[in-house]
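One chain comes next, on its own, written out as structure tokens in the form predicted alone.
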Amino acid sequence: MALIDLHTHTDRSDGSTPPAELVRQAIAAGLKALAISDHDTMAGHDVAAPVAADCGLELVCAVELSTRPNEQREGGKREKSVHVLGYWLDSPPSEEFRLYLETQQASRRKRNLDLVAKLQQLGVAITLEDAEVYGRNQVGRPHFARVLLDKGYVTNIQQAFDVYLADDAQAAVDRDEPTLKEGIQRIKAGGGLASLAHPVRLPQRGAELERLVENLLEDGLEGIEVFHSEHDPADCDEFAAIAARFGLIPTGGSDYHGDNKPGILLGSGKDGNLSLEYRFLEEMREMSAAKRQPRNGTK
């Protein structure tokens, strides 16, 4: 059975593993395509494409967008990052939303800086440099929650989270990220598909949920992740749900990140609870291509 992982990270983001290793793994583990997802980047697929091509691993283009629910504070705390998938499944992404994406590395490079400045008004001793040796193309808080670590000021990775690094913490620092919408907006403009990811994270469920997707249609929201490594058979079958009501495509993968999240494995997620065939993806493909075509009476 050829089988298939469509959420991944590599170290050009928050993962642990080189692209190039992530292809070797994902041919051992009996993939057939994999899709990279870097947190703003493509440059994690980048140094992955010529090693799968002659693997003979079919390698989707993918990225996972930051982004948050609205322009404005509530009750002056920025509410929680939304995080949208984006998928080129047929051909590559325009030159305008690679350009897009550079100007993303410039916030989270300002957003880093003002971090590690928090921290040391907290007495604690970090520089990006420590940070930059576990992150090679993109720094990241779990970048900065290993250095910390290894300093010894907190005893695992979770604890650097909840003392200093989530958005409630201590060091708290917000970047200056895109709204929910511009994101779906920018994929779609780029020639992508939008996919809201890993759902079971949102504040909305049920019929709250359902709202929310029903708005951002307008904007070009075209799938949601219905299968994740964080999600139970139930909710599996709730975003498979909204996915056949609003006409969206199901995506799914294991969010694999290494090391960074060793409880993740890439093909079959937490516990074995992804089991993803080909088919699944040429289903995607289907699905999108019928919403490329034009309407009845159109040209």
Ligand code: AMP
The other form holds:
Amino acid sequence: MALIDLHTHTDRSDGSTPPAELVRQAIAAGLKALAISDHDTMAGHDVAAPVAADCGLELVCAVELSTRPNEQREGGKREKSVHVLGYWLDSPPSEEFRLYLETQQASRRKRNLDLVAKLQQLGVAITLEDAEVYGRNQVGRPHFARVLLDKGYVTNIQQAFDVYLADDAQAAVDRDEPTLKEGIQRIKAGGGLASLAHPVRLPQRGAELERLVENLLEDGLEGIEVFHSEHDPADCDEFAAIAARFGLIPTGGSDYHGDNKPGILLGSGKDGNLSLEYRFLEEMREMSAAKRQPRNGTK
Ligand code: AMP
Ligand code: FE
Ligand code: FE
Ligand code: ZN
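Hand over the structure of the form predicted together with ligand AMP; the form predicted alone is what we had up.
Full complex below, order starting with the chain above.
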């Protein structure tokens, strides 16, 4: 049985696995198709693409955008980040979308400089170069957490977030991030299929989640992540029902981060709770093509 995994990270964002190595791991795990969905970058995908082509692995172009539910109100507390997956099943992303990702890289670089300054003000002896040892292509907060741990400022990664790095912690720094609506619109305009990532992490559930999803349809939301390592069978059922109700394309994957999230395995998730057959990807393609087809009577 040919399996697939459509949600994975490399060391070009906050995973630990180099892109070419991930391709080899995917083949070793018996996968027929893989999507590298790094946070706000396609650098890992781009490195993996020729390797996958050589090895006969189908690599699906993807990204996972970090967004915020709404514009930030002046002086107000930021709402929890919402992730949106983008999939390019048949054609590559537009040049405009790739340029947009560049703006997100710039926003992250500025955030990182501000974050280092704030940490230094708090008496933490840290430089950007320290974090760049872990974040090879794109430095994220998990990389700063590793440095704080190495240097003995905290005793575990979670403490690094709780004390310094979390949205409401001492060294919290805002950055320019798209709203959820903008993120979806950008993916759609760039020719991609936008899917709401791991909805189990959203504060909304049940009728509230349905209202959110319904609202996002007009922005171009076309999918919802039904299968994910953090979804139990009841979660999957609820999100599958929402997909059916709103005509969304079910998507799924492990959210593999290599050693940075031990316990989540490529292709099989947490304790084997994920198993997506190749047919699942074919169904995504069929549903996506149907959505793009003009309806009868209209042009
Ligand atoms: P960044 O995209 O660089 O802002 O980093 C965001 C990542 O940091 C998330 O994907 C999580 O992996 C991690 N993270 C953010 N906030 C927390 C938190 N409060 N506790 C633990 N991990 C967090
Ligand atoms: Fe991540
Ligand atoms: Fe995510
Ligand atoms: Zn992810």
